[in-house]
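As a starting point, one isolated chain is supplied in structure tokens, in the form predicted alone.
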Amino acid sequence: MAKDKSVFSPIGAWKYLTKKPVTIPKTLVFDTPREASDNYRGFHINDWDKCVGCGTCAEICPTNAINMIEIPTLEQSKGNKPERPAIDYGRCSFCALCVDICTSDSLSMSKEYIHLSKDADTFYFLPEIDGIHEIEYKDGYVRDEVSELLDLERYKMDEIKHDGRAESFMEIIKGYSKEMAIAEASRCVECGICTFTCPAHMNIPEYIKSVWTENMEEGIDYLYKTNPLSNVCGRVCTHTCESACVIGNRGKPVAIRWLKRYIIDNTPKEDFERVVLSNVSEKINGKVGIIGGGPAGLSCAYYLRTLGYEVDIYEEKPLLGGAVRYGVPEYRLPEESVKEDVEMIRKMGVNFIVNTKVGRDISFDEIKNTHDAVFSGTGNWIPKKLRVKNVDHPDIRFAAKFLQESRDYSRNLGEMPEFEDDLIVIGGGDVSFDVARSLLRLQTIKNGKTNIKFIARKPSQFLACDPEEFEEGTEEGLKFHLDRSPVEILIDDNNKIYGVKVARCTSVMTESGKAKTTCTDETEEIYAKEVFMSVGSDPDFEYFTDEIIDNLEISRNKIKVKEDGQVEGYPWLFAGGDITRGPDIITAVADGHKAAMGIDEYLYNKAKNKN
């Protein structure tokens, strides 16, 4: 129990009146300052190698003490903005919220706390790893679990479990509920670094915010500013934006692709149409012909129509959509999703001319002569072949044709394609998994059992496919033979395929990082009755006139074009998609958009010069 003090006890302090004052010299304070306590909030340190310039620290600062400064010596790159935070210590309250929310763990506070100067500018400081005075100090304040401000875990979307999944082509991913979507949207820090990485530079933070504010019409408006195939891309986009998401530096990146899908799936159809069709302009004096109704052609047509141009799309197949309509399986991209995107473009007034192959049903010159400009986005449809023995055997099946047959079957427009009950698929990329997993479903539907062997040169961690494809393919029963390079298609005495001879791979790249497969002399035979090959595809340029073909600059099967898609030497001709860049849907959408802007500028200048 504490002892009660006497009312005279303060008088004891009078004894110091006669003692000599103690003065600590200024030099001692500043030259050898006392070490600050643990977790002290001293001057900032920023590790520029970790910092990604997201600006989240500046956004949260309650005193506006942090400004993001563009650094000329840094370059914008995937997941990294060339900016770094500068701190105004005339305003800083040392609250450390900037450290708590730092997405890359680059920003911290040291135990250094003394800075004297008559120059006020020195209190505005661009911290680096060596602190304000380039003196090494111990770490001060450190974020802990309690002060963590970021939600690092992704809200997982429901999906059909693998048991029984291969019994149909039903879509696997179910979609976010409203509560899950809002929770996932709340993880975004709105830094916009993802926007730079997206090939179409979509307004990602803006449309994610529309999920958070539950304003779906605003979300649709943002999506269509840069992507008229948002329904498709909300399901099968390569989502490179997520690989740049700054939340991924310390946790799971925001599910950007699924939030895009949520906006599409949860906007009433009448609201959707009203927002999109309100972008259509009155027709002006200009007509553009588009060859190929895939993602690049549809995108180009959409943006040209918003500018008022009359647009004709010439498509060889009965349905528009290109690779997304005739390549991606139904379990990843339902027919209704493609149909809605395509139908919206038709409703804008774009003229679809289907079952018409340019070069066969109509000449390239006729299109040129009846339009003011031409855009070509015909894609890659000619299958590549491996350089192996017996690769020209007529029974070898290739991805493009099979996927088209499979897709027509799943949308009730064709018979089930024929196949054996013991198969090999050669590949490694997303398309080869589309082939293998479609065959799994067809075998299950027809036979109730599966037997598919998957051969690839690379180990699983280096496969060119999305990691989800390997994971789900494994769950569904694919039998993998990885690190194996095909050297021969095995043919018996009756000219029937009975398997593939492979060599064991020891390396798939050189020390400098270039792709090069190295194999041992050791080989093995993998047996099956049928072989499907999915190792890429090439374009078909036969529809161009001989004069144009002779003058096109083509490198590695890609036409060289200007930044806006204009073909050198032919100002009226534009191109985009797989025949110029590739290799994915969102890049084709971006190409179509750029080309539409380029065509508009070309036709505007042409009319201006004419007048």
Ligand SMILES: Cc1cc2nc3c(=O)[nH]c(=O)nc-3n(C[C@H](O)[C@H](O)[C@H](O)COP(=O)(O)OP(=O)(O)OC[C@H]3O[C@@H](n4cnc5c(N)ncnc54)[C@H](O)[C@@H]3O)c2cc1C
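Numbering follows the first chain given and starts at 1. Owing to the predicted nature of the structure, the values given are computational and were not obtained by experimental measurement. Throughout, rigid core stands for the largest set of C-alpha atoms superposing within 1.5 Å between the two forms. Compared with the form predicted together with the named molecule:
- Residue 560: CA moves less than 2 Å between the two forms after rigid-core fitting.
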Given for the second form:
Amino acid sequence: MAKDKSVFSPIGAWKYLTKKPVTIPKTLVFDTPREASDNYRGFHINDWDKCVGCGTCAEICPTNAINMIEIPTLEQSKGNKPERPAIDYGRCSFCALCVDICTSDSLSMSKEYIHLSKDADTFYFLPEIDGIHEIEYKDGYVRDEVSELLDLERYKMDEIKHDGRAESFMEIIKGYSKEMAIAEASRCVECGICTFTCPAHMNIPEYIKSVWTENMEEGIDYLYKTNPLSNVCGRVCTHTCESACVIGNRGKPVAIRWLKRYIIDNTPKEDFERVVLSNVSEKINGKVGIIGGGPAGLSCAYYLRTLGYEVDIYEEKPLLGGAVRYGVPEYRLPEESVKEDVEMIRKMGVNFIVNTKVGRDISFDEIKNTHDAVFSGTGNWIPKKLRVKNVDHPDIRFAAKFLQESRDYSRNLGEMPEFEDDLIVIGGGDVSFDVARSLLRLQTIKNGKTNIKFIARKPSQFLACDPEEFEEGTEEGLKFHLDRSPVEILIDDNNKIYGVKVARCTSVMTESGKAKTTCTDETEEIYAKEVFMSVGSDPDFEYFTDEIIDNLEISRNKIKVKEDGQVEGYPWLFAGGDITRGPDIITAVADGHKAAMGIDEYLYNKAKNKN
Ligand SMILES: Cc1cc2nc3c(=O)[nH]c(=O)nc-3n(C[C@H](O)[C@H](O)[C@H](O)COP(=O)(O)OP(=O)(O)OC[C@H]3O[C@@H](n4cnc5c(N)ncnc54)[C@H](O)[C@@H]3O)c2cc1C
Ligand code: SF4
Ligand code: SF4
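Okay, that was the form predicted alone. Show me the form predicted together with the named molecule next.
Everything in the complex follows now, all chains and molecules, and the chain you saw is the first one.
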């Protein structure tokens, strides 16, 4: 039981009146400060070379002590915003959540804890690597495994295993379940850094959020506002955005592409149509002719319809979609996905004039004379040839034509293409893997076995393809002859191809990170009955009038255009996609969008000047 205190006890404190005060003098604290304990939460340090300006520290701060400040000397670049966090020590509670969540590991706390100033503004500062007083201090608080706030591992998507995969053109990737999609979406910190890197500047954090709020309609709205080929891109986009995702700084980037696909796969068709078609405007503004129904042309048409223009697309082939419909194989992109996006654009009221090659079935002048403006997006369809002996042999097969035949076969619109049972594919890029892996499937379906030799000039780590292509091609049975450069197509006395002579090469990484390949005089012969060549393709500009061809500024087979796709000297003519820059679907989509805005501006100004 506590003993009751005497009423005189406070008087005992009077004894201190005669004692020397024990206040530690200021000079002592500043000259020889006591070292803080390990893991002390002192002032912040931020390594600006590592910091990416994502603002996640500011988002998590429970006392709103962090503001992101734009730094004029920094430039916006892939995966990096020109902003850095400033900390208000009037508010900071030193909880260190900002350090725990920092996506780049740039933010930490030092053991420095003293700051004395009459100037209140000095308590709000922008930490850099040397802290608040630009003095070297020992590390304080460091995040450990237990306090990790980010989910660094990606939720894997199921796929058909390689056993039996090459027996059909069935899509390999299966798609996320609801639980997995929500878990993957919740890894996103909503910084928006990826948006800058996406050529179409898609609303990425916004549509990812709609996955975990389970609002698919909102997701569709975000997707189709910036990308009319979202269904296609949800499957085969080159997903450069993921290489900028801040979660990738310490872990695996968020699966942005697969989350896009999840929204599309899980939205009922009627909701999908209602949301997308609500963007269509009445046709009142004028008429635009589009040459080429690939991603660039389709995207331009889509945005022009949202702006109230009447649009005609002239397309050489029976189906719209360009290289997406006549190149990318079905095991990567099912027919239904392209069809849905293309059909939506048709339902918006775009007029498709198919089986019509401009320059052959209709003249360029006729299109110009019957429309207020013209957009050209005709892609690259003339196969490139290697400069090797006998390259003009008529039996050599090229990627574009073969992939078209193979795709028509897989969508039941054509016969199985002819091919031998012993083949060589020459290439190294993604398209050559499309050729080789389509041939693997065709051989398996026809013969139950495969025999395909894949020749490339570089070793696997330097091939110009997605590493998954090499991995999956190996699993499916491609036989690689790497570090080999073709020098001659071998032809026998009966003028029949019997293989390829190659030189042995070696490749090294240069200082700039590129591969430098040197070939020797040492050669060998690789035998097969047929050769497929897939080493790129060029555009065909013959459909333009002679006058325009003479005036086009063409560099490395690309037409030079203004930022919005307008062709210099021809204000009514716009171009985009592979004929202006490439190299992928999303860039063509972005070009089509920019050109639609450019056409709108041109026609608006023209009408204004008339009145
Ligand atoms: C096999 C293959 C696989 C690919 N895989 C991918 C991938 O996985 N991911 C990715 O992002 N990109 C991929 N690409 C690249 C991508 O498909 C292209 O960058 C994109 O399609 C370019 O769009 P575009 O509209 O500029 O041209 P295209 O898609 O080539 O479309 C041009 C259209 O114009 C038509 N046309 C041409 N001349 C005329 C004429 N005179 N009159 C009327 N019509 C004409 C053509 O028939 C075609 O339909 C791949 C390309 C190929 C070839
Ligand atoms: S979380 Fe890290 S990387 Fe992002 S702004 Fe803050 S300090 Fe920089
Ligand atoms: S996907 Fe990555 S980069 Fe994009 S908003 Fe989310 S966390 Fe940021």
